[in-house]
Structure formats: C-alpha cells, structure tokens
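One chain follows as structure tokens, the form predicted on its own.
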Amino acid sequence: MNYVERIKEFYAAHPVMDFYTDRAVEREVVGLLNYDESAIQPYKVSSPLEKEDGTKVASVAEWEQSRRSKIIELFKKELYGEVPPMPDQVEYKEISCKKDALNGKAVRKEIDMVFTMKNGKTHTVPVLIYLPAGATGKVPVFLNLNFKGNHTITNEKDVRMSGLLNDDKSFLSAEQRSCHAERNSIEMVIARGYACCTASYNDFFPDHIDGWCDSIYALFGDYENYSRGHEKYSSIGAWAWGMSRLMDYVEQSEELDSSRVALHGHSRLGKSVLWAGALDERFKIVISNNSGLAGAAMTKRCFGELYIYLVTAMPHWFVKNTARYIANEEAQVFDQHFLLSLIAPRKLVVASAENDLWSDPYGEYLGTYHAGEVYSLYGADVLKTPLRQAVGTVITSDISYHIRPGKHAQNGIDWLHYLDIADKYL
C-alpha cells in the first residue's frame, strides 16, 4: 500500500477529525505525510488554457476575456471564497510621523485605516509606513501583511503594538519587539530606495478558528459565535482583501507610487499574496515566499503538507468546499499553477528553501514552471525546464525563482533577490 492509499484508508476511518481536541489524531496525520520524492504517485498536470470543451485558449484576448475569469470563479468556489465587499466609508488617520526614523535613514508614519458602515459598525487597522529619507517624487513600495504586529518587524522600540485581536497575546510583550525584523528587512529595502507599507494580518482576520467575529467580515454580517470554515468566505480571502485596502491607501498617498508596488508574503501569507495578486491587477510584482500547499506548490504531488492536515488544522483559511479534496487531491480539475497563471503578464516571483520540505520546494518550482504556459501567451520569459533546481539557483526574469539553503523563513538572502528584481522591473 502506497502512502496515498494509506491516507485514504486513514481518512475513511476518521472522516471527522478535530485537531483542537484530539492531538493524538493530529500526530497520526503528520506521521502519514510523505517526504520521499521517489514515493510520489503519477498525477496529471492539467493545462490552465484548456477549456471545458477540451480545446485550448489560443490568444491573450481569449484568455483575458473568458478563461481567466472562469479560473478565478473556480478558486472562489473551491478554495478561497468570494471577495468581501467594500465598507461604506474608509478614513486614513495619521497617528504619528517620525522624520528621523532608523537613525535618520527614513521617515516613519503610523496610520489608522478606519472602515465604517452606515449602521455604525467600525473596524480599525493600524498601518506602518517607512519612506527613504530625502526621497524626491513618489517612491516605489514593498507592501505586505505581517504576522505578529507592526512592532515586531522593526528595531524601533516606539512603534505601536498592533495585531491585538489574535488569541495569542505572547507577542504583545516587549521581548517580541523586532522578532520578525529580518523577515521584512526594512533597512535593506529603504537603503535601495523603496518604501515599506505593512499591517498585521490579525487586524483583518485574527488567525484562529473563532476569529470571525473580530474580523473584517463582522462589518458585513453577524458572525458572533461563528467558528471554523464558512461556505462563502475565508481568512485567506480576508487577508488578500486587506492587501488591496493597503493598496488603496498607497493610491491616495502623495509620497507612494501606486504604479510601482511589489506585493510580498511568507508562508500562509504567501498563499494570500498569490490570491491577492490574482484578483488585484494593480500589483506589478507578486512575491510568494515558501507558500507551499494552496500557494505555489503543486497539490497533486501530495508531498509534505496535505489537505488532510491543512483543512483540519486551519479550517478558517478556506471555504467549506475545500474539505472535499481531503485524501482526494486527484479530484481537483485545477492545480496551483492555475493560480500563478492568473498573475500574468505581471512579474511573478516564487522562493523556496532547501530544508522546508513541509512546503514542498520542488513542488513550488513546478507550479512556477507550469504557470509559464499562460505567460508564454504574452511572449514572457519563462522557466526553461521542469527539472529540479540546485540549491542556490537564482532566476530573474518575467517569472523569477530562487531556492536558498535553510529552513522555512524569509530572510536577507531572499531580500537580495527581491530587491534585484524590483531594481530591474520597478
């Protein structure tokens, strides 16, 4: 019995699982996951250009006018859900401005983005912006959501704490300040002439199964006592929506250049970045770092992280429909290269780490490679081979990719490539 069959057998015996109450079952599931390349079962790589009648899209016009929108609807229905609506009103309130930030290298602004509904409901998201000191004209931007709060991504100790709605309050201690500074590498970004614009993902949807009532969805409906997955919406959908609302802020800014924005995200936010980049064509570069399953990695490889774990452990990330692919990945009529294809012809960047087997580095590369079929319609420079890339490989083109040594992280090595890409294309 191969590992796919073992997973099917296990799921048939445990059709209802809850890792929150049964950690022993969670450990069993983790033990079933495959990290052996030679054990991967044959799978079909479908073409995003293939239409329902079996014929293929033959032109950019046909892709843009028909096929692309159908794939977006597919991902809405099967993974990420509908796009949340817009609030009735959005205000940007400047809370602070520090003109000698980062030892005089930057100007730092803290903004409250306030969403208001006509019925009186409000939701506030604290935003952190760094601009290069002395910049003239509008500045290109690296935009993202961060994990643990704005205070965790900078070495400056006077930045307001954000991400307060998460159920894990450990990151609200003084010791957590700057703990994710390398992940954002603000000083590197500023030194190369780019601005940073960020907010905590927990301020759009607190990342736990009961986060609905404190999320942006509460603006639009009653989610009191709602938990786990939803038929129509997801937290990934909320985080992607949040990235677009940050982009709205950039558009109205007199200092930030909305025509030159690179969107980046790591891990679950790498998944969210790809969805945001597919939906919002204002982002000129879309950077997905170690995004794994439901991100850049090919799902049907069934390597590392699988739906049987991800949908059970994080049901709020996806719509309820996603559960039908647990131990049933082959039933999908799409794969993640379809999602990456939606970003064409804008610049796509995927990054992997050698030891991040959970995220399936080779599967991430293959997802990026197969997205080239759509990019080729535009005459773009795409990845040339499906063969595994050596650690240390750096490819910079319309579709960029690198794989570095090390573990699941976003660090200075990644940033060196991202900044080189931005220098070339922004």
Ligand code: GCU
Contents of the next structure:
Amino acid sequence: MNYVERIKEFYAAHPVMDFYTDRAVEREVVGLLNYDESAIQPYKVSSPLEKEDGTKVASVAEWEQSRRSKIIELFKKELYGEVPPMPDQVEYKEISCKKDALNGKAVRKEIDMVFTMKNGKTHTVPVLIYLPAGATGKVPVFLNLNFKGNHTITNEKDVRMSGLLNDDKSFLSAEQRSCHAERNSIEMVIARGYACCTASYNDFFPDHIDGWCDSIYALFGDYENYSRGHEKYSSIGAWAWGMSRLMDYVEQSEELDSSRVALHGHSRLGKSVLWAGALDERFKIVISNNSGLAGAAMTKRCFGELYIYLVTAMPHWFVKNTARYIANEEAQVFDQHFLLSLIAPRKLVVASAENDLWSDPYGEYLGTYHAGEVYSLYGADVLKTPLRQAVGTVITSDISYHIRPGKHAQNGIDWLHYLDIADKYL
Ligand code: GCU
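Okay, that is the form predicted on its own; can I get the form predicted together with ligand GCU now?
And the full complex, kicking off with our chain again.
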C-alpha cells in the first residue's frame, strides 16, 4: 500500500476527527504525511486555459471575459468562499502621528479603521503606517496583514498593541513586542523609499474555530454561536477582504501611492494574499512567502501537509466544501496554479525555504511554473523549467521565485529580493 492509499484508509476509518480534543489522532495524521519525493504518485496537471468543453482559451480577451471569472467562482465554491459585503460606512480616525519615528528616518501613523452598519454594529481595526521621512510626492507601499499585532512587527516600543480579538492573549505582553520585526523588516523597507501599511489578521477574523462572532462577518449576520467551517464564508476570505480594505485606505491617502502597492504575506497569510491578489486587481505585485498547501504548492502532489491535516486542524480557514477533497485530492478539477494564474499579468512572486518541507517547496515552485501558461498569453516572461531549483536560486522576472536556505519564515534574505523586485517593477 502506498502512503496515499494508507491515508485514504485512515480517513475512511476516521471520517470525523477533532484535533482540539484528540491530540493523539493529530499526531497519527502527521505521521502519515509523505516527505519522500520518490513516493509521490502520478497526478494530472490540468490547464487553467482548458474550458469545460475541452477546448482551450486562445486569447487574453477570452481569458479575461469568461474563463478567469469561472475559475474565481470555482475557488469561491471549493476553498475560500464568497467575498464578504462592504460595511455601510468606513471611517479612518488618526490616533497618533510621530514625525521622528525610527530615529528620524520615518513618519509613523496609527489609524483606526472603523466599519459601521446602519443597524448600529461596528468593528474597528487598528492600522499602522510607516512613511519614509522627507518623502516628496506619494510613496509606493508594502502592504500586509501581520500575525501577532502591530506592536510585534516594529522595534519601536510605543506602538499600541493590536490583535486584541485573538483568544491567545500571550501576544499582548511586553515580551512579544518586536518578536516579528524581521517579517516586516521596516527599517530596510523605509531605507529603500517604501512605506509600510499593516494591521493584524486577528482584527479581521480572530484565528480560531470560534472566531466568527468577533470577526468582520458579525457585521453582516449573527455568528454568536458559530464555530468551525461555514457553507459560504471563510477566515481566509476575511483576511483577503481585510487586505483590500487596507488598500481602500491607501487609495484615499494623500501620502501613499495606490498605483504602486506590493501585497505580501507569509504562510497562512501567504495563502490569503494569493486570494486577495486574485480578487483585487489594484495590487500590482503579489508576494506569497512559504504559503504551502492551499497557497502556491500543487495540492495533487500530496507532499508535506495535506488537506486531511489542514482542513481538520483549521476548519474555519475554508468553506465546508473543501472537506470533500480530504484524501480525495485527485477529485479537484483545479490545482493551485489556477489561483496563481488569476494574478496575471500583474507581478507574481513566490518564495520557498529549503527546510520548510511541510509547505512543499518544490510544489510551490511547480505551482508557480505552471501559472506560466496563462502569463504566456500576455507575452510575459515565465519560469523556464519544471526542474527543481538549487537552494539559493533567485529569479526576478514577471514571475519571480526564490528558494533560500533555512526554515519556515519571512526574513531579511527574502526582503532583499522583494525590494529588488519592487525597485524594478513599482
Ligand atoms: C500551519 C498550517 C499551514 C500554515 C501554517 C502557518 O502549519 O498547517 O498550512 O501555512 O500553519 O500559517 O504558519
């Protein structure tokens, strides 16, 4: 029996699993996953250009006018859900402005983004912005959602704590300040002339199975006792929506240039940026760092993390439909290169880390490679070969890719490439 068959058998015997109450079953699932390239079973790579009738899209016009939207519908239904509605009103309230931030190198702003509904419901998201000091004219922006709060991505200790809706309050301690500073590398970004605009993903959807009632979805419906997966919506959908709401802020700002925005995200947020970048064409560069399964990696390779883990561990990240692909990946009519293709012809950047096998680095490369079919329709430069890339490879083009040594992270090495890409294309 190969490992795929073993997983099918295990799932048939455990159709209902709960990692929250049964850690032993979680360990068993992790033990079933495969990290051996030679054990991978043959799988079919479908073409995003192939229509339901079997013929292929032949022009950009046909792609944009019909096929592209069909693929978006597919991802809504099978993975990430519907796009949440817009609140009745959005206000931006300036909370602070520090003119001599980062030792005089930056201007720092803290904003409250306040969503209000006619029925009186409100939801507030704290936003943090750094602008290069002395900038003349509107500046290009690196935009993202962060994990543990705005206070964790800066070395400045007087930034207010955010991400308060998270159930894990350990993020809100003095020791957690600046723990994720390298993920945003603000000093590097500012030194190269870019602004940074960020908010915590927990302030759009607190990342746990019962996060619904404190999420933006509560503006639009009753989620008081809601838990886990939903028919129509997902937390990834809420995070992608949040990225677009930050973009709305950039659009009305007099200091930030909304025509030059690079969206970036790591891991689960690397998955979310791909969905946000697919839906919102205002993002000119979409950077997906170590995004793995349901991100840039090819699902049907079944290498590293699989749905049997992801959808059981994080049911709120996806719509309920996704569960039907657990131990049944081959039933998908799409794979993740379809998602990456939706970003064409805008710049796509995918980054892997050598030791991040959970995320399947080679699968991330192949997803990026296969997206080239749609990019080629636009005459864009694409990845030239499906062969595995040597660690240290850095490709800067319409489709960029790198694989650096080391573990699952977004660090200064990744930033060197992202800033070069931005210098070239923004
Ligand atoms: C978990 C999850 C991954 C995800 C990662 C992260 O490991 O299984 O799919 O990418 O968390 O977001 O850090």
